[in-house]
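Consider the single chain below, provided in structure tokens and representing the form predicted on its own.
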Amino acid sequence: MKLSSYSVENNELCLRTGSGDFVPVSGLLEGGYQRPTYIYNFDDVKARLEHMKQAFKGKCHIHYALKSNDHPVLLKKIAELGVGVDLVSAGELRKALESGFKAKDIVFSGVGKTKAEIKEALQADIAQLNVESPAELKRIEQVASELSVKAKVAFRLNPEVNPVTHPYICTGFRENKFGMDSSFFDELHGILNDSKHLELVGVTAHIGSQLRDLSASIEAVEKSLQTFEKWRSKGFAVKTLDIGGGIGIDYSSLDTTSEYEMIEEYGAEVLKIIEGHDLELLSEPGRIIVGRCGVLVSEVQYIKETPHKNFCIVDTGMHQLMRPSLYQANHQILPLKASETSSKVLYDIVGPICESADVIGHERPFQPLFEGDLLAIMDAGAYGRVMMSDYNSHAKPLEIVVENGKIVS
């Protein structure tokens, strides 16, 4: 069994160290509780990315999904350990800049790239343009024109492939918006031959997020290796095969040894895919990165009990944590104190926004509650506070990253 960087030890919530130490979450929050808090844990993080090197054998070149949590210092410490991004916006192409990584290890990703966004990525002169449509690749070509330099292209391959996850964060099937299918090659044949402004460099696909069956993910890996030699042997100098990312985590327990385990197999399978080609391979983690190294921590304000249930309403909801609202997600939900009690009793964990949609866990078993106390929504790391809005006004949480259980941010 390997654990999650939480666990529940003494009957407290603990933050658990890159050297197996556990510090009490409770003591992480400087000068007591003042409003919904993010922590992270940069030693989770940085275990997995190593695991990921190590599963690959160091041929992959990791590129950290940037969307899934941009905190500064995160991405600074990222950038430290030498790996890549892949990012969806100017935005996220200034954060990635200012956080130190290299341009030579960006990946522009994303099916709305603006003119003035495709000029900015040009002059920062970045690995590669993953491109959407030939719409795309056409304005590209005019941008690259405009500015008398030569784009460096990936086409993202629409693999047909259908994952098990749910159909918003599915980007891989016929359905979906993103990517192109075999249909569209012959006219990006054509733009590619009438521009001395574009260099095909790769093939990309990225099938969708919260993966947990890999099945799907390996087809995809092979329909774009087929498609990446395809485009080898039209006789274009392809060089990267982008294979995205997506893997998920297992929301609904601390233990994480599955996770490790399937990132071992995926790093197996790929390197057994592409054995005897001459490429470059590229990933795009993020969840599976971030994920687990974070929680949300919250104050219960009222406790209502009616005939039909009991609600527990806390100071954090939707506004700051989106994913239970908007995907149904399942975050498990625990006590920085748990008391010494047996007896449980079945809370709906609701927020303060003015939706009946902002509910953070439907019938959980709980500890009797009382105003005043803190919970903690785990698993949070990853689209959580980078989903917020300003809905009803309310204060933005605080965000706290801890390296070897001391405060670094």
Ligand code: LLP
The other form holds:
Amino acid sequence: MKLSSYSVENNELCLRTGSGDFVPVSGLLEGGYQRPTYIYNFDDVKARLEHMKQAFKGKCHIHYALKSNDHPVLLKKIAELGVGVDLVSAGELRKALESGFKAKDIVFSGVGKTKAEIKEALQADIAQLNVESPAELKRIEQVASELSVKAKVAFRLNPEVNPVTHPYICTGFRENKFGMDSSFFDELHGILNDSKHLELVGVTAHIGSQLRDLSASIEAVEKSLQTFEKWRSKGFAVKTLDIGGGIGIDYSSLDTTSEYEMIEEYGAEVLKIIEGHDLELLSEPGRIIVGRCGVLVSEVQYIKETPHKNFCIVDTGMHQLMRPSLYQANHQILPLKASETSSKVLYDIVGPICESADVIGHERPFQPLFEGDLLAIMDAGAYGRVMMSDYNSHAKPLEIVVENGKIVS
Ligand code: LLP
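Provide the structure of the form predicted in complex with this ligand, given the form predicted on its own shown above.
Every component of the complex follows; first up is the chain already shown.
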């Protein structure tokens, strides 16, 4: 069994360091609890990146999906490990460059790149712009010709597969706004042929996120490879095959064995598919790298018992972790200190936001909770603080990065 980087030891929620030591999470709240606090265990990020590299036998260049967690210290440390980055805006591009990612290791995805963003990406001379429509390709060509440069582009395929995931994070189905299916081929071909400012370097696909069954991803890799070879057969010197991100985590458990196994099987399967093809393999993982590294610690403000429900009102909510409200995501919630009692009470763990959607956990069995108790919302390292909103103007959460059991920022 492979445990997550947090576990309950002697009734205390602990962070597990890379060398296997346990550090109580409560001890990481410097000066005591002040307000909602994200804690990120960098040892776990490092282990995940290393495992992913090994699963692909060192033959896949990882481009960390920056959108999943853009904490500057995490980014700097990830960049130091020599991985690349996948990003979706000029703001993310600047964060990546400031954090030390090299332009040659940057891929830029997203359906809505503005002229200014394209210009910035071309001036930085990044590795590839992942193009999502013919209109975008024309715009890139126009900006590249104004700058007198050659834009390196990869075409994002919509492989028309149907991944099993929440509809809001499915991107590879024909009804989604992302990528281009085979019907775009002739138009793209025409634009490429008419231009001296475009260089087609690759094919990319990203079919969705939080995928716990990777069979649709495998189908997408096969389709991407066919498209890649089709471009090559037309005389284009394509070289990169970018398989996107999407690998999911098991939010219901602290046992990460199935995730590790899934990555190993996926790596082996992808390597088998591309065997004998002359190409550079890229991937864009986000959640699987940082999802498990983070917890969000929150304090119980009130217990409110009604004839119908028990509410545990905490000081964090959908403004700081939107996933439960937006995708009905089931993050585990654990007390920092478990009581000895075996009695359980059902609580709805809710936040302070003026929306009935502000529920972090529905009908969760808990030890009796009291004002001032601290709870950790688990697996909040990906798509947590990055999706924060200013709605209701609460103070922003604190963030702490831990490495080798020590606070580094
Ligand atoms: N590449 C592209 C082009 C993407 O759009 C994404 C994520 C990734 C890679 C990384 O996917 P990952 O490996 O993290 O699944 N907010 C949602 C997830 C949205 C994902 C958006 N795109 C959530 O909290 O579940």
